[in-house]
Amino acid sequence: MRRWNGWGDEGVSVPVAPEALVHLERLIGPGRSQPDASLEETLARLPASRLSVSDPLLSTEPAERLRHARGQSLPDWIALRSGRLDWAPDAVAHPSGLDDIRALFRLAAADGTALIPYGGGTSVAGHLTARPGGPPTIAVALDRMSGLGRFDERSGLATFGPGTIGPRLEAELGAHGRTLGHFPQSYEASTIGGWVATRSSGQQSLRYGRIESLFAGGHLEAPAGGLALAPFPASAAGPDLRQLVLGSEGRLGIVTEVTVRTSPRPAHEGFLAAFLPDFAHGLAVARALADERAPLSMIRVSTAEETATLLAAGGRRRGLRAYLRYLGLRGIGSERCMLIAGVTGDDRTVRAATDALHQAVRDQRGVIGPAGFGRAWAADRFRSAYQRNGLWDAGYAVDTVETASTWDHVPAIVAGVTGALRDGLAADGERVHAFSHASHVYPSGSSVYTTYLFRLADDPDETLRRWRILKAAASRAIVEGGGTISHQHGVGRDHASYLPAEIGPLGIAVLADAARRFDPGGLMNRGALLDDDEVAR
């Protein structure tokens, strides 16, 4: 069963290295341990359902309206293990097709109800939490409208429910010998519907694309009616509206089929590490193989503080210390980057992905590292996130910001993020760690994730108020670099007040049109991606 109150799978367990938290101990300060609130405390905090109709389709049952109540952004993960949550759906809806989403849409109209659609809840932006004070609003959980629905053999298409998680996703396409290759960081609990309604990115997208390429078409239920969306290969017959739906976070309606592109299961695939002198050799490396549209399907490129904070979250993995040694003598010193880059396809394709990053390494005065740190990289690329919780017991609070520019300004947005982080609590006597790599990149440029930590407050409140001050500082430094502000996780109610920076008046305008177009009684995920007035307008 999935844990309630914080990442994955409640019988999973991925402790954090002692080496890992002596080292955030020399650079933040010790980790202040809080108590959680218990599931029964929780419970009994819970806001009343203020539901005034009753259906068979609704359950308002406080366990099941918690576990529907937040996804898993740094603010959902204060108000869970606090118990303090200042709201929760009044009740949660588990529909098994069409009609019972037409059945939803006619009772919330005729209720003055809203309605939040709820994939695999691993939003970090805000996606499933209402404010407090809004209408009553009903969870629509997309559990059971899950699995492959039609795979066709010659096209490659296949046409799944929107509540399909990745690993199900996965095995069904394997029995056909297909992939869809979309592998982001939250692979094993996020869901296909949730992958197009925020426009999601998957680690090896540099073979197989990111969610907008494998997008062919589906079906999105509206309160307006009906959007079927052909998946032809190619068509030019006006604006493609796919484009529409893909990034639409369940402002416009519900997503309810998806189909695919899919790709023949690769013959071998694995990860191999080099380590460069530091991170402008490391961007180099990366421009350079993605310029040549070298057959990689990932590279991925940390900084100096992210490759330390990476070789020290490894615990004592025997001959480290040899081999950095090593890595001195070849002029590889402290300012060394780790880059990881996969190699996917059949012998030949492999074979030319292998030889093309070494050349670039070498040019770039690199080593190509051993085989285990590729290993170990790939082995713990969906593991890693348990760790959060192990920071989380030991007074660490974790958060990530990432964001996508031209080349141009990604060596800028680096330290302008970064820096503001470090320097974001400095007021409250409090330091922050804060480290980035590139990754998901392209011809013109790359995405930038940055991961950053800092001490848990004593009152669930300051932390609250100290993370609003990082986000803040992080989304200004991405808007005045330059860059997107976001690449991966959607727009959601933390960054909505942002986006007019990046499309103007007229693209949110635009928006704002369609969503009274689909929703022109305001039902859907009310304050998500566009603000509640623009709408209103």
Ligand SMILES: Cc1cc2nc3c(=O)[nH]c(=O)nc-3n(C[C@H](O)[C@H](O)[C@H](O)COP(=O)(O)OP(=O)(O)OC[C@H]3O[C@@H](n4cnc5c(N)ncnc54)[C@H](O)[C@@H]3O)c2cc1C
Contents of the next structure:
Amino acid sequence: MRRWNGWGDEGVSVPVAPEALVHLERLIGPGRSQPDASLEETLARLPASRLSVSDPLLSTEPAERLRHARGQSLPDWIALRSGRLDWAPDAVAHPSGLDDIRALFRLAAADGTALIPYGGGTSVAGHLTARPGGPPTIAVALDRMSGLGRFDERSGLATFGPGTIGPRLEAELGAHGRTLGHFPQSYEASTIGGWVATRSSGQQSLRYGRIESLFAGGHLEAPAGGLALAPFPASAAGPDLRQLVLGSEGRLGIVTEVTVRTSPRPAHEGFLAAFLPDFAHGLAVARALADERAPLSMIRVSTAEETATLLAAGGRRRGLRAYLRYLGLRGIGSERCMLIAGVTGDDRTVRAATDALHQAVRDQRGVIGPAGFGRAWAADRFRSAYQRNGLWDAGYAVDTVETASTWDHVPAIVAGVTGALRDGLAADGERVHAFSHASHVYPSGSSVYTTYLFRLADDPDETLRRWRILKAAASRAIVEGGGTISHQHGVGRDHASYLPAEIGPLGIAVLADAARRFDPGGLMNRGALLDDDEVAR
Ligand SMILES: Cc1cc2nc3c(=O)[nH]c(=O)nc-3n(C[C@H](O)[C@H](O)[C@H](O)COP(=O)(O)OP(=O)(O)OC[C@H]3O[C@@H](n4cnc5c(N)ncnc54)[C@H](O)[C@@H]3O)c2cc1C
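Right, and the form predicted together with the named molecule of this protein, after the form predicted alone?
Everything in the complex follows now, all chains and molecules, and the chain you saw is the first one.
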């Protein structure tokens, strides 16, 4: 069972290492643990359902509505932990197929009701929560439309229901000796439909590609009709409409079927660590490897702050101090930065990838680390998200912001975003711990992913106010630094006001036209991706 007010499976808990809490306390002060509202209290305070119709497809049961009311952004956490939800869907539907979805469109059109497609509920950009005061809303949960429908062995194409979550998808492909290779950190809970709708990126996108390159076709059902996308390997038949569906965030309709390009399961999967004298040297390694198209599956370079935090989060590892002393003797001191690289494939590919990595690290005066660092990263690659639970319990809020830009902008964006976050609460006398990594590297640039932590306030509204200040400061730093407002999390409601700066008035008008064309009655996920005013114009 998923936690209703935190991350992940209730049966899994990943404690925060005492060393990490000491590190954090030194940087931003002792955490301010706050009491959580119980499930019963939260259900009792849930706004009443305003739905006037009843239908066998709809449940207005409070627990159902609560479980589909929020995603995983920090404002979502604040609302759930404090039990203060000013909005919840008025009903939840679990359609079993196209007929049910069409029935929901009819019902919504007749009743002036809005619809929000709900995949795994792992959005971190406010995709799933409408503003209070809008029309009654139905969350359309896609969990019943899941699993492998067709597998075309010869073409390696697999067609899934949109509600298929990562582990099920990989297990079903594994039975055919295949993998999708799409592993976002939220893999345990996020769905293939959600990945398409938010333009998601998996940790090993360097080998397998982002969801854009894995998404071969499928079906979008919109209030205005169906859009079938044939899984051609390539086509010159005008603009690629798959690109309109990718990133559509439930605004145009519901992705009801996803056909993906799969790969053979790799014979070998491993992760190696390297240490570089500083972040600039780390970036130089990443750039060189991306430029020569080295066959690695992942390159991730942490800043000095992130490296120190990751080493502290790993707890007391035997031999760590001695190893850091050794690095010091090799000229890799307190500014050291850790690079994690994925080596995936057959023996030949793994050998070529490892050789390329060793050479690039040597060229930048770095050192390949002991195997334990890479193994530890791999063991924690999905588990580290669970630490958000323990950090919250210890009185710390955690959030992330992310972007991508060309190599010339990357260093300044890292400095700008972390700087804006660190200074963001100075007026309140609060410190913020912010640290970044560059990952998802491309020949022309890289993503920048920044995590930040600050102390919870006694009043949840005050924590939310602080988050707003920090989010705005970081988003401004991204835009001013020449980055995209999102490399992988999407736009949602939290980033919608920054999109016009990125794609201009004509770009916004084209998206608004598309929303009107697919969804003339304005039923679909209003306020996500685009401001409603843009679509009304
Ligand atoms: C701990 C954590 C780690 C994360 N790591 C990553 C990462 O490594 N890479 C990454 O890309 N993202 C990551 N994310 C963000 C999130 O997991 C992705 O945005 C993911 O793609 C969302 O999928 P979902 O199924 O949970 O969609 P939801 O959160 O349910 O929905 C997201 C949006 O997509 C729409 N939608 C969902 N399904 C459909 C459908 N079938 N048809 C139409 N619209 C639909 C919804 O209406 C909503 O607008 C992370 C999130 C968390 C909490």
